[in-house]
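Only one chain is given next, in structure tokens, and it is the form predicted alone.
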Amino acid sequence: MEFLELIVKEVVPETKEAKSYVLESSDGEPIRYEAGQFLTLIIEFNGHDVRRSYSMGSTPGIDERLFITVKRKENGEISRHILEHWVPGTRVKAVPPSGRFTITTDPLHQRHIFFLTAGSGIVPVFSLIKSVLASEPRTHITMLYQNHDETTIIYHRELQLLEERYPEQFTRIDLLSHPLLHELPSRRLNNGLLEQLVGYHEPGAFQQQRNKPPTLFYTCGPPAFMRMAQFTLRLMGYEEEQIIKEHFTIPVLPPPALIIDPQPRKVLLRFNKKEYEYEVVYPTSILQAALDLHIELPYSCKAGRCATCTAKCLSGDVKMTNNEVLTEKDMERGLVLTCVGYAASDVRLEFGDPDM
């Protein structure tokens, strides 16, 4: 597959634990992303290359630099490794962009968009933040955002700078629990406090007018925040389908339960305009045959939760032990991801379809 190859330009530090590094081409050749989407990074580490998604905090359109930030994670080597090694002038290998943290926005909408973050997560969430507000002048937006304290906060001046320019669009609800300044109230985000910000700033949340886009939440925290906003609104009414989701932590998957007669079956798979031919034999994913034949394949997570690895499936069955980024809506259009997909039968499958 063609990799990016890309060149540190700048680096920019946002907190005491975080820094963003702006990252051009090495050819020059602008990058074309996604607001929200993130870079799957080849970094050589202990003589070998290990890979590590980052999300974009620049937006497309909006920012002339793409820019990604990392935040120091206890017991991270690779986000250690960053910090303090790369500089400008430093080169990187790099899966094109990817990811479905995305949202399509319509200058004729008028919807309430919540973002519900935490610590790093503000990355892609600040990059669909400048999105929405620059297209869609009559959607409002409501961020809880979730810190240890004010020194822990990444984008503390551009979140300002949107809420001085956009004051009738933007609600900015920064949650402390640990404020320096003894005025501030310690506030950790919870059931009840979800509950109660949500039901003030979307009083009419369950009397949605007739042709009027729903409301939409998008999270992306620790786990356990996530698991906790996902509980709480389904409670309140929401819709799965209203519940945008982005992980950071990828959890090492167990060996699939499922169940499929280990037999061979084979695989034809079309990338980069070439054509793959190769048989898989239950429990070996369709990923992980080809990537043991030396077939680069996209990939990031490995555990269903990026999307990194989607292809069309166009005839055939494909089982997934795990699924936390395709929609119904992608499963009928046939999308698999190849990460967790097993071949149930012969199947033939085709990556880098437009309409993905």
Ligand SMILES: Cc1cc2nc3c(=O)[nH]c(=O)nc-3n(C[C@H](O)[C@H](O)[C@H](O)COP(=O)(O)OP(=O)(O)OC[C@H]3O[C@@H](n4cnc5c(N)ncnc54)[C@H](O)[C@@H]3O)c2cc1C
Contents of the next structure:
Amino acid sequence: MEFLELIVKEVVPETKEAKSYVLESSDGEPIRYEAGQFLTLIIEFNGHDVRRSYSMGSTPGIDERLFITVKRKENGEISRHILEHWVPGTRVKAVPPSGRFTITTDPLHQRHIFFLTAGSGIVPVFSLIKSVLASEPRTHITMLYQNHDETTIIYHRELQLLEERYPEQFTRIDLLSHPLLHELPSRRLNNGLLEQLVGYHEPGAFQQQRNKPPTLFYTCGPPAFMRMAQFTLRLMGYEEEQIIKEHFTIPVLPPPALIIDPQPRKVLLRFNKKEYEYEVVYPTSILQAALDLHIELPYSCKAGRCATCTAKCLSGDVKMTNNEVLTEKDMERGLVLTCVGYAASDVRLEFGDPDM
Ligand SMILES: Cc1cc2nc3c(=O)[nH]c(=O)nc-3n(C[C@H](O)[C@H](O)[C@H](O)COP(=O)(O)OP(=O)(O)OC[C@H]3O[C@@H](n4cnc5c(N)ncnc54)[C@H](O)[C@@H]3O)c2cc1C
Ligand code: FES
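So that was the form predicted alone. Now I'd like the form predicted together with the named molecule, please.
Shown next: the complete complex, the earlier chain at its head.
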């Protein structure tokens, strides 16, 4: 695969715990990406390569320069390494942008989009908000943004500028669990508050217009925050397809239970204009068998959460043990996650379909 080689052009402090990094490709070529996508960085750390994904806070077509924003994770090895060591001129290898936390915009759409976010979850949300505001003048955005206090709000000033520029279109609600200003209430988003705020900001009349695209909820934050949001919205009657999620944490998956007869299966794989043929035996995943043969397929989480390893199954049967990112429609089109995908027959796969 063509990895990117990136150079840090500028470092911009955001909060005490977060910095943005303006990145460029070392060959000077523009980096193609969609609002809401992420880069998977391959960082040499203590003698081996580790992968971590970071979303773009920038928006193509709006921001001239691509940037990511990294927030320190308590006892986190790589976030701390980046924040302490990256300076202008630092070089890093990366898997090209991927991810499905994206949106198809249409200037004729008139809809309501909620963004429910907390902490560094704002990074892809910020990218998406700028994209929607610029391209859907009749759409309304309500953003609920949970933080600890005023000083931990990433992109505070930039969000204020968006509020000033789009007063009719953009409603921003900051929720602070430990505000420094005593006159501000301490607020943490929970089921009751979310239900109340969604109900208030999406009055029934708005929902009931016919032929209107449905309200969407984009959510990105810590696991408990996202579980709460998902649970509450589903209870309120919103459909699964209306809730689009980006997980920043990678679960440790238990070894897959025996779901397939462990016989050798043939994998025929097309990737980067080359054909590969290899054998795989359950419980080795299709991705892992390729990596063991040094076929450098794209991947990030290896846990069925990010979609970086997506391929199209052209023939045969692939069983997945976890899927938190592909929709029913994607699967009907034959898309599979190879990191948690196991060959239940001989299979033929293709990576890099432009529609993936
Ligand atoms: C799609 C996506 C987008 C993200 N965007 C941002 C962002 O914009 N800003 C931000 O600050 N953080 C973002 N993160 C989180 C970021 O990738 C790191 O998990 C975070 O910085 C903590 O890493 P750490 O090494 O400091 O912490 P650690 O606690 O040392 O590592 C976190 C643990 O997560 C696991 N892990 C995380 N990523 C991977 C991976 N790619 N492959 C294998 N294992 C992994 C490892 O098991 C590791 O033990 C994103 C994560 C994902 C999945
Ligand atoms: S590598 Fe993330 S879903 Fe497969």
